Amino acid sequence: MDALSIKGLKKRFLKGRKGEVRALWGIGLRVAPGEIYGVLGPNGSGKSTLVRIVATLLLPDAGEVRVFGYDVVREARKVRELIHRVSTEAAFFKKLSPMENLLYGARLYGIPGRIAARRARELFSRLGLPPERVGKPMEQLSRGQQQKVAIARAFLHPPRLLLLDEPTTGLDPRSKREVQELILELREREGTTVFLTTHDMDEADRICDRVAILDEGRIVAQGTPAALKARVSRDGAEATMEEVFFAVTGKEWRDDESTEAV
């Protein structure tokens, strides 16, 4: 059984005068359980929409979605029971601490307090946010390390499909590598399957297993990365993920931070 499975996907949306845009037209692809398949984009090409939409948040206009077997649309509840999503907009107690959101999270999945505190902990120096912030309110952390304690809430009770709508965007570099060694551990040790959307093509390329790349809401291509890097080399060198892109789709890679994500 698929991990996920998306088969004739299609959403779009009526905006002002710009009239219908379809974010998604046509999506069509399977992940195996255990995988990390990274979906890669730039902004505005619908990789958030096919995230909420797998995530139970978004109606599908036409197409069928399944997460182990399970209709995202007819059988919602349960679906929401195997996944866990992060996003850049993650929703927290905002009065509350780093270590009480974790904690108040842990308690909804039967966590003990003090295992739930011990392993809050440790995430928390993974991912370097700083001691003398994790008793301090989220409104008074940093856009980046409120995502870090989004990856760590996450990362507390991993589910069978972790979903991560670029979980990495306001990270430095180095935090980038710490979240991404996580996800490689998480894997390895849980046999979680990970469904990751990003613009960052270096980190599609480290550690996804499989990726699909989409413009304008459609898939243009699919593989690992060595497969689509080697379609595109020239005399013997490899190519980088960028010019894959500019090969299956004809436009030079953009990442534009203030473009509207769909």
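Numbering follows the first chain given and starts at 1. All values reported here derive from a predicted model rather than from experimental measurement. What changes on going to the form predicted together with the partner chain:
Regarding the hinge between rigid parts between these two forms, the matching entry from V232, G63, L184, P159 is P159.
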Contents of the next structure:
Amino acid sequence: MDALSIKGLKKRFLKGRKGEVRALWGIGLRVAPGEIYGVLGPNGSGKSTLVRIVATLLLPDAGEVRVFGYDVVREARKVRELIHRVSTEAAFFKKLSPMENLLYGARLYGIPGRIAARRARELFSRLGLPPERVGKPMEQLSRGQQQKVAIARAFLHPPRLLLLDEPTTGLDPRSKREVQELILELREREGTTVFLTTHDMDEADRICDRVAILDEGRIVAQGTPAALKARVSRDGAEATMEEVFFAVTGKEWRDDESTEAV
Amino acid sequence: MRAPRPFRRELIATWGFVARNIHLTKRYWGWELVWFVYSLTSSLAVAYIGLGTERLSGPGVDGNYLTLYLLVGTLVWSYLSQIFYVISEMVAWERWEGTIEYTFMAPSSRLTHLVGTSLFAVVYGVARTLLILAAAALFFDLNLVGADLGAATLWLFVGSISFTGFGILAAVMPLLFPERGVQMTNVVAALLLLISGVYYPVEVLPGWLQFLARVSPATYVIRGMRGAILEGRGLGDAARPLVLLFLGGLAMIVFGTWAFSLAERYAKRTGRLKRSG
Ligand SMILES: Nc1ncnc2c1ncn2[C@@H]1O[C@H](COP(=O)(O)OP(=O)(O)OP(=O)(O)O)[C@@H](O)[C@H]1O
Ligand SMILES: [Mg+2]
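Next, give the form predicted together with the partner chain, keeping in mind that what was shown is the form predicted alone.
So here's everything in the complex, that chain up top.
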């Protein structure tokens, strides 16, 4: 059974009186258990919308989305037990401490406070959150520290499908690496399936088994990073993921440059 | 890790909501203090109108009776409106914090979410009102000898249930209208204050407002509380209205929860749960 299977998924939003945005327009993809699957795409291409639909936070207009066989619309409660989503922005009570936020989160998943507090402390120390920060309000933490707390929160109740919407955006290179290592390790140890979005091409290349590139709500390319790179390479020279990205989204920045030069 | 049994999980989650709000209350203690002082002084100010009226109108007015009359009204209102605000603003609050998607993604049921929030609202409201009452007792010579405190407690309990229902129903607004929703719930609260006879018998209102007064649960709670405290009216007299209020409150909780789930679906279909990100 697929960890995630999506067929013919469409989602549009109404904008103002008559305008509408086609956020997703016929998405289909399958993610195998234990796979790390990356979604790339320009701003506004529909990545977050896709993640939200899988996370049962948005209802699709058409198509079918299943998580380990459970339908995200009809069996949302079942799906919620299997997933966890870490969003780009820190979804925390800003005045509460990391510990208080995690206790709240754990209890929502039925984990008693005593057990949650112990696990939280383990996770904080593994992620290198300074101990003196654990009891301080979230708003006093740096962006990277907040993101680490968000990731610790996701691991309190290890999900079978982990949804990460730009998990490393805004992190320094070292923190970025730490988070990436953690994702790889989680897959290694728990067999967790990871579905992540990113703007970082190296990250996609480094940790994703397969990637899809989204543009204006459609998948314009899909495959292993190696296969995609092979597809755009010319004259036998190894292409980078960035070149793949520009090639398939048709937004060749060199184009702009060369027209300027003319 | 094994999934906990469903019922146990919902119990833990209920406590999760209560504990979270206790933590928030502690962390925002400065504001708590401000609101407490504000409620206390406005309750005192209203109650002094009783003594003031006696001074202005002469001995025909029983100032102590009037003071107690007003004090009951203002304290019950402060309690009920507190419940209403905590529940009706739960969506708006989490949207402002940015946690709404996190909470709505959890596997615990929406009923647990509503029950946990309501439970906190009631406990918090009782604690706050008792504190204000204790402080007010220092300012006024409160004579509760003839009062039926048992009946008063029951009125307050049943009133809590109906205001929980009202709050849940009002909490639908911020789900449907991310910007205007909270403004609407505030207008509802203001209207309730006008029509429910908090500071006067509803009979002094114009006919059409008296009609509205009949649909406000606060009207019955406040009237019942006054009967119990000022006239020592026991449960014998109050049984019928109490039962009606109780059933009405339960019906409102059920209806409100249903409306909430519909609104949640609507919000998830139109992308109103959260807009950016
Ligand atoms: N809740 C919403 N209401 C209205 N429009 C929305 C909503 N969410 C997304 N959209 C629109 O849908 C389109 C896709 O947005 P989405 O956030 O999924 O893009 P994204 O790929 O995540 O972009 P970014 O890289 O900037 O995060 C955009 O045009 C956006 O304006
Ligand atoms: Mg996004």
